[in-house]
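Below, in structure tokens: the form predicted alone, a single chain.
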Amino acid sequence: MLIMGEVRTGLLQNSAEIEERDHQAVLGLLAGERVRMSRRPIVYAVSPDLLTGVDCRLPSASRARIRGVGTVVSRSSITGGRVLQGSSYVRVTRGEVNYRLPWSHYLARPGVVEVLGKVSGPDVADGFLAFGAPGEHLDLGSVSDRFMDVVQESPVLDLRAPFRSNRTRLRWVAETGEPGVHFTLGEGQERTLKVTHQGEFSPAVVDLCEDLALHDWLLTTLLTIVQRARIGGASRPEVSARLAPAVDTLLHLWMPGARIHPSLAALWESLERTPGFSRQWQSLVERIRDQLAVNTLALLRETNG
């Protein structure tokens, strides 16, 4: 069995952070289900699961017809108050039948995608990965982005975010074999990652995808802010303004693995050591501080003086 998703992740257009009461309001996506929340480490909040249904092609690196039927499994999750996600994902296997059967048999079945004939797991998952392009085939992140403007649209957010930054797309793929983890950085905002478990599909695949979009895009959207500072070719007044976003809204939320099954974190540790998310991290860290403490000293001589 195969199981592929798509990631995207963006800063929540909001001036604040969103206090823990507007999470319900926010993230309340189908009527009757609560939000789920999590306070500890850091607060956590996670719409219920929505069902879209699907009849498509599905990608094929050989670009052979695949006809896939079923429904997406999708929901949408906010990090301290300030990054939010739209996340969705299908487990693909083979149908009982080569037809199309009622829509009830797909519904009974949430989150699984049945092929209409013959289909090669490695096939899917290379195309999957390719980036191809959108409306041709099974297009998770389109369904993702959408949850993603309907959070957006809340009226309890005011859209007025402190800082201009992009979403990240990462697109994933799991199979079962020898614990493995391979992470690739493509063009522009497209990130791809192919786990391999032992076991039964788990939720906690899909928890360790989310968390590493999230670090991704967090660790993405500050060196985006760092270059944007222009350290050493603007004053020290004009880099610590533009700097200062950065530890107002991103710093505190790095808590990388904070939320993986302890049965996965190998995985997530075997990312840090390549490619090394944490060492890059913690450098940009100290070359901002570096950069407020460099200002604090000159305006201090310059009041004294």
Second form
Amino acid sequence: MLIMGEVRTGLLQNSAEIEERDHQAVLGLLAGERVRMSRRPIVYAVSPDLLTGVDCRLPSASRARIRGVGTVVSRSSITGGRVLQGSSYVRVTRGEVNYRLPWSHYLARPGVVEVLGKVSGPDVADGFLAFGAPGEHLDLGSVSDRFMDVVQESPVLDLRAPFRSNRTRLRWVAETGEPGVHFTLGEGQERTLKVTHQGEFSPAVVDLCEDLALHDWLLTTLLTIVQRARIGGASRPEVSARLAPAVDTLLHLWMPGARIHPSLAALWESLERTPGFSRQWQSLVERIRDQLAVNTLALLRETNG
Amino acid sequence: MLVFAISDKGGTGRSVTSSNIVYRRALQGQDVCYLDFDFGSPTVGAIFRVSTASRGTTKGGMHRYLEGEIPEPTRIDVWTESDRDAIRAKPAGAGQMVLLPGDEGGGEFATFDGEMLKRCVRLFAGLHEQFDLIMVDLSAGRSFAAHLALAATAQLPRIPARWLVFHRWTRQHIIAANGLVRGDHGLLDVGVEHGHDRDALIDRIRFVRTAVLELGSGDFAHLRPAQRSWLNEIDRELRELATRHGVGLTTMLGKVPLDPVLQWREQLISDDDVAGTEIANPETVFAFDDLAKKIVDDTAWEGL
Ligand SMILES: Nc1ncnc2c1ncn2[C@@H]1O[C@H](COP(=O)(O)OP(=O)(O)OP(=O)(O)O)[C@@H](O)[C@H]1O
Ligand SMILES: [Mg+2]
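Structure of the form predicted together with its partner chain, given the form predicted alone:
Let us now look at the entire complex, which starts with that chain.
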């Protein structure tokens, strides 16, 4: 009926990219199972799916009291040995009965939350995308966050990340229909995404949302670093020093659509037209490169002249 | 980095000084946050002039988060939510400045359990991801909040943590500040109980003198010679006392002069208060700026 999820994205708390062999230790904390890895075009590792049981109110734009029971599916991933994501989603369906069944019933339907009573899909979707006060409703973001916290607690990490950064929060809803995608930048770290796809829902949609969240985080983080560098305001060496972590850490991670199923590629392409992620990224990268080049030249001139 | 602000006595200037340090650090371009762990009287919102949290928040603050009632504590962006124009004018290049207020009517905790400790550890670790400086204002004296902070930092050995002990420049305060650190059930004793190494912990503690009268300053120009030499004598005695109690120059991170504005009101001193309206003294801002740099300057924290 309705599928909704939240992806949180942040910087892995380590001074360097983590080694390929460390991914298992870092992500494996979540469940004893094996971590899935792919190496091309960028190193990407993802934990097995994890389930969290929930029995709580669902968000609702009309503030209706809607009770849902079931399980949330989550996973954590690391891209490029640097960027950590926690991603959770549920399929909201109408339960067959108006009372809570034994847990075995819900465990047999991983990732499904059944509503006890009446429910309107669009009402829940709008309520969810509105980012209400935390703690009142099913909070997929907190679930994602918890799994990220567990990863960040890994003893393999030195907690000396090259710069401070915020976790972004991307909430998405998906439905079947004429293919389309609508992304909005909310207040602070909040973003929303509405995806309409052809045919049945498949986990490839989750991949798309995670990939978008990853690139939105890269862009957001790079923008902050550039703003802080005070180009034109601070001294040249200062500006260069402030831009350096971005160059070392972020620039090579930009690979939009790298893991997207071909059937959804058109959706990424439409996001590239509006809002035009890669265009903005490219112009930022050029600005940084120009700054560093100019600053280096100035420095050379000073030392030689 | 985690920085804990403590003092033995109430009213030492712990909150005002640590708030101003945080403000200066943000102006220096760092991302900073301020946590009100003074559960009994969470009034830090008033210093930042955030009216929605002047006596703590009603939307779920530090206390309710630690109790496990809410998944995340309320955060207030001081740059946008302060009522003071001078604060809302965020200069280019300044870092984030976020307040995590206490709860209105929260009250001190009597004890803490493992769950609360876990929540505290998670909070600190999460904030470390986002902020360069995390200032935690603990309540005065040997508080539960200090226990919790010591227990949490013992579990977070990879996050640098430092402790600032605020005291006034008087006989009583000097003795009390030392007692808070080295006395029975003081910071070191409790720290060791929670798994800290005594010597490592002591290297992370520095003292800050607040509201200090500088004898060389113009304020004393009108004094008679007899008065001046008497004051000099007192000051010498205090310095000796401080050294004997381990609160001397070697363990002092800095001192803040007595400021007329702060004497009247708990507030952030903006550059406009000094250069524009000239109500505050430039030396005060200089002292805050200096402390804001020294907090993170490793040479000021080398083992003694
Ligand atoms: N440098 C200073 N010069 C003059 N007055 C000061 C100075 N620093 C602080 N004060 C004043 O001292 C008083 C106590 O300060 P503050 O509230 O910061 O202390 P505190 O240690 O946090 O107290 P409490 O234990 O009650 O929380 C306030 O009125 C404050 O404005
Ligand atoms: Mg106080």
